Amino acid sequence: MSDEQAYEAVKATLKAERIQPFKRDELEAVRSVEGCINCGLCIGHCPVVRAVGVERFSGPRSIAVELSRSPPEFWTTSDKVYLCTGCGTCREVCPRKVNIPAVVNMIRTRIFAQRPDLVPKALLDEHDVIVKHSLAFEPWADQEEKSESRKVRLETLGLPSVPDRVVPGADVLFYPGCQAEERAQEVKEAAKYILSYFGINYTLLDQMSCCGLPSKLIGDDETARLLAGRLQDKVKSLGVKKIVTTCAGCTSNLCDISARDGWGIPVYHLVEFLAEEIGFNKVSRPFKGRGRFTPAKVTIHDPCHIIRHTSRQIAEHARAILNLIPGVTIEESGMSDSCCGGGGMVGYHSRDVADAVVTENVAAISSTEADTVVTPCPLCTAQIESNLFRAGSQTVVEDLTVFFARRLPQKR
């Protein structure tokens, strides 16, 4: 037998007992849970845990273990693994970095493939819309309604409209996320705002195209490796130097994708684009020697898909960003690194656990008095924003994009 025939001999046995072998990039998660010492920081630091407790979350640990059975014994988890939203607290605290992200995303990945009937129902649905539109949203039906939606949000934001670019040779390519494409169209318009204001070189897709995320967590790996080169294709074609985006989960996972498959440029949140391209004295001028401006106390909500997943010195650069505007004021929570629960898809067949979650958040939000809670995440807005408002609070909820466009000062 030649060792093309032992390997498909090989993979014809794995298939039959229904065994995926791990992804290369896969196995640097794998190996460090045998770095795991049992010592339960995980579990105690979990929000999901202190959420909803252990009878119904089981917790990192457990979800690690599960990966050292053999694929029939970890399929069992499925009531553990879509629990997990992916806030990457727990490697965070865990002495030896395993990385249960990750974990819980391969596990999910050998379900999604082996066991599909384990998957919640409306994440299959979800996969479903995904497949159909290559986006995480069913798009507008009505092309002139999404129109005339966006026109009323603007107006009544006080934003200008700025017609959509897709120009060969930009510097930049700015790409908004499904979310911002679909559903929080003010965040995708207060950006090209802030970069043409800003005079930025930038372009956008000529066709908008999930990065692969949603994908990723519902266990569909397939369909967010295809994705990720449709993506990476584009970026190709268009030759752009920089890519920004406006969402927590496309800069980690664009981030991710882009140093896996060798893409070769940076990809920035434009909070961070602000901070590090453009620079602080620029963005500060236009506020200098402009008079008198609306007081603001805020409060920050910092996404885990930037302080967890990218890099803390974001929200450093958030709060900078923030300073700069006269008349705002911040008010720390406490809480402003807690996850949402917005996280790992679990409000799409879960909705309980993700707003137990929150309900920390809230709390915090609430006893801080402020005006207005900013986030630099168009789905940690989301999720605050409902909760807050079926608490009772008057506090609004502004993706931090939106917070500051609406501040610029207009050009003379």
Second form
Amino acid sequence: MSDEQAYEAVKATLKAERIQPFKRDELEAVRSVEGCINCGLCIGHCPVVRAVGVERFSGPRSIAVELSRSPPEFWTTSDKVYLCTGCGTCREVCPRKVNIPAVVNMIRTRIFAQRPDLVPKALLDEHDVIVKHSLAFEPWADQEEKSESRKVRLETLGLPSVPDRVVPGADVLFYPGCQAEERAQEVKEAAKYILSYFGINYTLLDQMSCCGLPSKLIGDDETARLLAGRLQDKVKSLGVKKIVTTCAGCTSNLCDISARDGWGIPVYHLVEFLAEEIGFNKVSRPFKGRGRFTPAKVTIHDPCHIIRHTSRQIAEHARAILNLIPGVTIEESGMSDSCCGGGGMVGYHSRDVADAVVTENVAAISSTEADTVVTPCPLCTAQIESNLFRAGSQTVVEDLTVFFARRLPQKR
Amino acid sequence: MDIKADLLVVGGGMAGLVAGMVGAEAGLKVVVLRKGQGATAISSGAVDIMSYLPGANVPFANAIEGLNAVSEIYPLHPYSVLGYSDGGLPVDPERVVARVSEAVDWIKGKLNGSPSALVGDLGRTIQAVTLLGSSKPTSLVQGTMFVEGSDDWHDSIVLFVGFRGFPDCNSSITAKNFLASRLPGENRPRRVANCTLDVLPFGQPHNIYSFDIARYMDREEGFAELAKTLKDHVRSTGADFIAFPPVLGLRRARANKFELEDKMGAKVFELLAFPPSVPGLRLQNALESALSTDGGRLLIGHEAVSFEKKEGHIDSVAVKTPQRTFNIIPAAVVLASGKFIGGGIKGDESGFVETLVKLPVVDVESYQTAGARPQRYTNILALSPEGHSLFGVGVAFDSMFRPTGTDGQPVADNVFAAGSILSRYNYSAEKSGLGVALATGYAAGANAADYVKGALP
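Since we've got the form predicted alone here, give me the form predicted in complex with its partner chain too.
Next comes the full complex, and the chain you just saw is listed first.
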């Protein structure tokens, strides 16, 4: 038997025994588990544990030290590992920087491959949607209805309409993400307006295609990598130098895959792009000498995928940008960096857990008496909005992109 | 986007946050980097100053005696360095005590009004009772963990409280050990009792975590449930003192203690717990908010990864977040990145290394470790009064707390070190961890501020 044959023979046994070797890009996270000193700090900080207790969700430490070594039957794993919202709080407080969110995805990947019967049904349905449409949401059946919905949203918010543009060779790709493409269309429109306002030579994709984060969170590594590859081809063929997105999840995931697959293209959240690439000088100019702004008392929610998966600097930029707008005062809730429960695909199958997580945010937001919650992520916007509404709050939730665009003077 | 700062503190535990506050008080623009949480957050939340001479079975009568002894016996100990006059030996023990005392009074002021407000002073040892019923000599505890009269249990009835489904505390074992560890007639209570309460943060009586109960106590309904279930036990035992595991709340612990005392007619206190404990997190939170009150900027989830040095001066430190890297341009740096938990010092089969500046690591007696395996610094006994000299390794430093190289000279004129990254003391044998972190953070922060203002001698 040649080496090659022996390797194949062993690989076949692994498959029979349901053992899935780690991919090269997973190894760093796997090794980080060795650093765990079992201190348990993460459990005290985990927002899911805080909301539902260790009985329901055994917490980050158990994922790192026990579930990461699950036997391939995964019996005892699956009811816990899908309750992680992927917020990254555990990794952030961890003295040893154990990459627990990555471990969660790895376990989900293995369950998806070996025991699809243990994957929550709602996630399998979502998987079908993604595979069929390359989007995280069922697209509008009728394009006219989609554009009608967009029009209504723009009119309600008083935002100008900027036509879509696909310009090969543009400097910047604006990537709205699935949520802003199909659901929160006002976010995409607002971003287009902002980019054109500041004279950015940007382009959209000819056809929106998911970045693969939802697939990764479902554990469908194959589709996640396929989508990443497809997006890479599109990006390369457009020849852009930078990518800007308005979605927190897309920001961190695009950063991940751009680095992993060697795209050589930096990815920015729009907030970061305004602060670092366009610059505060230019961004503040439209607001100078204009006194007719209606006062707004806002509180901020910082999306996990921005602050804990990308950089907390972006949260500081968000505040700096809001402070440029005359009439805006920021009321800190003290819970702005606490997960809203909207991540990790938890809401798809365990709505009660997702909504228990946001309870503390809702209480803190209510105590500020702010009239608007702004957050630079359409997913957080939706999660907080529906829960504030259910709590009977009058507070409006607005994506930061929309909030900013609405306050930019309109050229007539 | 690069950030300019007068003072960059690497590490957001006790030493780093204290150094940052001192810098901010001096009017500096301060940035504190906190990669994760470390030993302060994991701690029991009590601040030990100096409880034991390494090797001794009997604790010092109080921290003043401890500091005096250290000044005489270990002139290179970080505490002793505080007593140098004109930058060198001999050590003036009175100066050591005065400077530690100043830091203690200062931190008490900083944390006053917070859920972890501290009680105690250098002149008296507090015999804090642990979850195991044993006593631990310490100098400062949080107000919720302290009870007047606890140095004399004579003629009193002590009730130990446990919670059903909370595995960290078996109140029956605590009560038995508490009694067994006290000789008859010697500060022994008249009677001990224990009870197990049904207080269920999530409705089920199993798998309850200390932080679950503490957060439940921060809510009105949780506290009401506790008060209601406790009342009968207090009445039937006639308890004078009620001892809780440290779960009285993350935010409302103090108010809860006083309200319970009022309702129960007995003194209430929290025991010391294993790491990670609720009081440890309370202390970390209180220190962080004190820094921001002082105008210091805490960058959470930011890790210092490399630095640039020109002409004996560190002028740029590269900082990493999960996806971004940028530079901080500091006038001065305080290195308070901790030891093995915080990650300031790492040890593996190739020896010890200081992780950021790559400073040489020396042992507790100032000898270079030079690639020696960490096992060499362990004792054959796991638990002994000598402890393991492993916990005494760290960076060498001069009288200004500037880390020094193999030549004994400061590696950079603008870098200072504080806390457990320092060598020449063994916090685990001495029981001096947070105390040294506090005193050296206070001193290093002041030295760095003097440096920035051009006032360092």
